[in-house]
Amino acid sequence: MGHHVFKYTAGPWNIHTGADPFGPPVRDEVDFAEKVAKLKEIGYHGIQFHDDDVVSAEADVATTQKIAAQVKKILDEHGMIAEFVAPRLWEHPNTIDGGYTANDPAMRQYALDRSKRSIDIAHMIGTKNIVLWPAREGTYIREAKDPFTATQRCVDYINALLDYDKEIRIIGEMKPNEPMDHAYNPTSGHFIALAYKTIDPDRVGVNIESAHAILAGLDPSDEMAFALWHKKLWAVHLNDQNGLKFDEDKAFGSVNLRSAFNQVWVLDRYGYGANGEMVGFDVKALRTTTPEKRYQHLINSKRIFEHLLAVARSLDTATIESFRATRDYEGLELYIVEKLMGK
């Protein structure tokens, strides 16, 4: 039960230029080493990576080793760790029709090869965690792929990675839509079900992103509780989401404070972080943010998390159980809301 110290991570992409599908950058790019130094300064403990955040996907083996060593040196110099590496399978021309669910076997092989290389990179920078966001593993047109076959291909792909390296953990980050119209395995529950059919279920878990759960019409804290019960919640991407539209990656707790509170409460209550799991924030600065405030969303998310953690730890268990025992849920609701209001 809770009361351990949480450690925080973010990705280099969370400090970005403000470009969106409708407009160009509005802020300059920041050097990676500067991002690491600043994240350390504002109280973060680690960095999340895509494979090409470390080194270009086109780099040869020698160049990959050299540049990965430089990245590891920067992390070490700032006392930061690498939380995970995620193969970026959704931007390359070879993955237009998806990676491991593509109809073309050559494209499926590309996805597998790039993912194996991501595992090699993960070793070079000191992590055993591989996050899979199956961004284009789905369809725009439902009949475009056979869904029964696609499910088998998901398991075959995970098995190939588990077999390639006996130390890594595969961590699925599910999302129901965007960029695809419909994604395969749209929720964490789907991925956990698949996990049990792999060759090593103990090495397959999930990364739950608040916004992705909301986009699926689900409550993030319940999704987290489900994964925690399975002992498969190995990463989180905390953020917020204003309605059922595109993935907004808003600052954690900035839209729905009560939902954010319930996420913090369940994570703390059931020991998330006690085995080294990190609190990851996948939050992006607003396009309107001025360059000198480019880290404020990360400062805000951490501060809100810690405020909500203090609220969660101030709750009186006996009071809550009394409300539950008498079925006084209106009273319980007021108790929680007033706590969030600082009363």
Contents of the next structure:
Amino acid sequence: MGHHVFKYTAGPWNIHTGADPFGPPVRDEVDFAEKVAKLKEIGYHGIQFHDDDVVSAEADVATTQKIAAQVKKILDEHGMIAEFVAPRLWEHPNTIDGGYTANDPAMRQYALDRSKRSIDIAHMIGTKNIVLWPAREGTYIREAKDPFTATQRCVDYINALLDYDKEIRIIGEMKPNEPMDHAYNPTSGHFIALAYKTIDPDRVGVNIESAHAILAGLDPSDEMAFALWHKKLWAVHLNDQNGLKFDEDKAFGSVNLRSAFNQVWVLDRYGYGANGEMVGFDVKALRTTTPEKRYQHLINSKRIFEHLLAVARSLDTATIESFRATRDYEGLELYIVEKLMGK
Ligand code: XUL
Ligand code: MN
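Please show me the structure of the same protein in the form predicted in complex with ligand XUL, now that we have looked at it in the form predicted alone.
And the full complex, kicking off with our chain again.
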């Protein structure tokens, strides 16, 4: 595979105030234009958006167009691209019971309308990628929704969006839990299976987040390989996660360097990025981070990715193949771990 140059993105929510479920903000909110300028300065190439990261969900059409144009102008001025728009179907009172799996048809309609509006916004800021994180499409109480019906509703919802706009791509970002006890379609594999049942499978793919795979008890690099094989890995949310707890969104490689290495290696080996896919990070500044260091986790994540890329590209394929041919897997392990240790 060619050694192309990777391009990096992050979301405006990755530079945030440090508020958490247990306490209020501890840092000031930073102006969007300043976030874009700073991300550019630290070597990023684009921004990921929720629909309301661009413009409030309550704005009328004219205001939406005006504000989206302003956002696009800021991106253009810095030579930054918009990677995707994700409809935020989890904060509004109408999405208390979820979006497309809500039991109330009026709430399902809200989810659909808001998602179509997100597609319009995506056009306004110059991307065809719609990321779908099905935050509340699951249950706290097992019998609350019908899981068979929920499966059909997911496909119906994707079909409605594919039909609404013939250019957009739907990119599912699956996560097994949080905020729900159990989410429907908890893994990328589930979503890929559904993709083939939609009206246009070639426009349905996945965004794999390292932490989400770990929360599902899966290896992120194997998950990525599976999606790459299907030619459906169209986005990644690289980060890290220390065991089975809340979604930590830790800096990439900060917990498990070997797992991070394997993600970088598989992405590089199988041409991720060759068709414009971006290396996206979904990493959270810690509550303890000082305002001056609010971009450090983004600097670190990119730098660690690049160090691991250098390690991956320094590996000798013949050596690896000879370890495999002789079934000397411990020898291979030492070879990899010593490379990671700079030996
Ligand atoms: C949630 C998550 C989201 C998505 C975008 O865990 O990762 O931020 O990445 O909606
Ligand atoms: Mn994410």
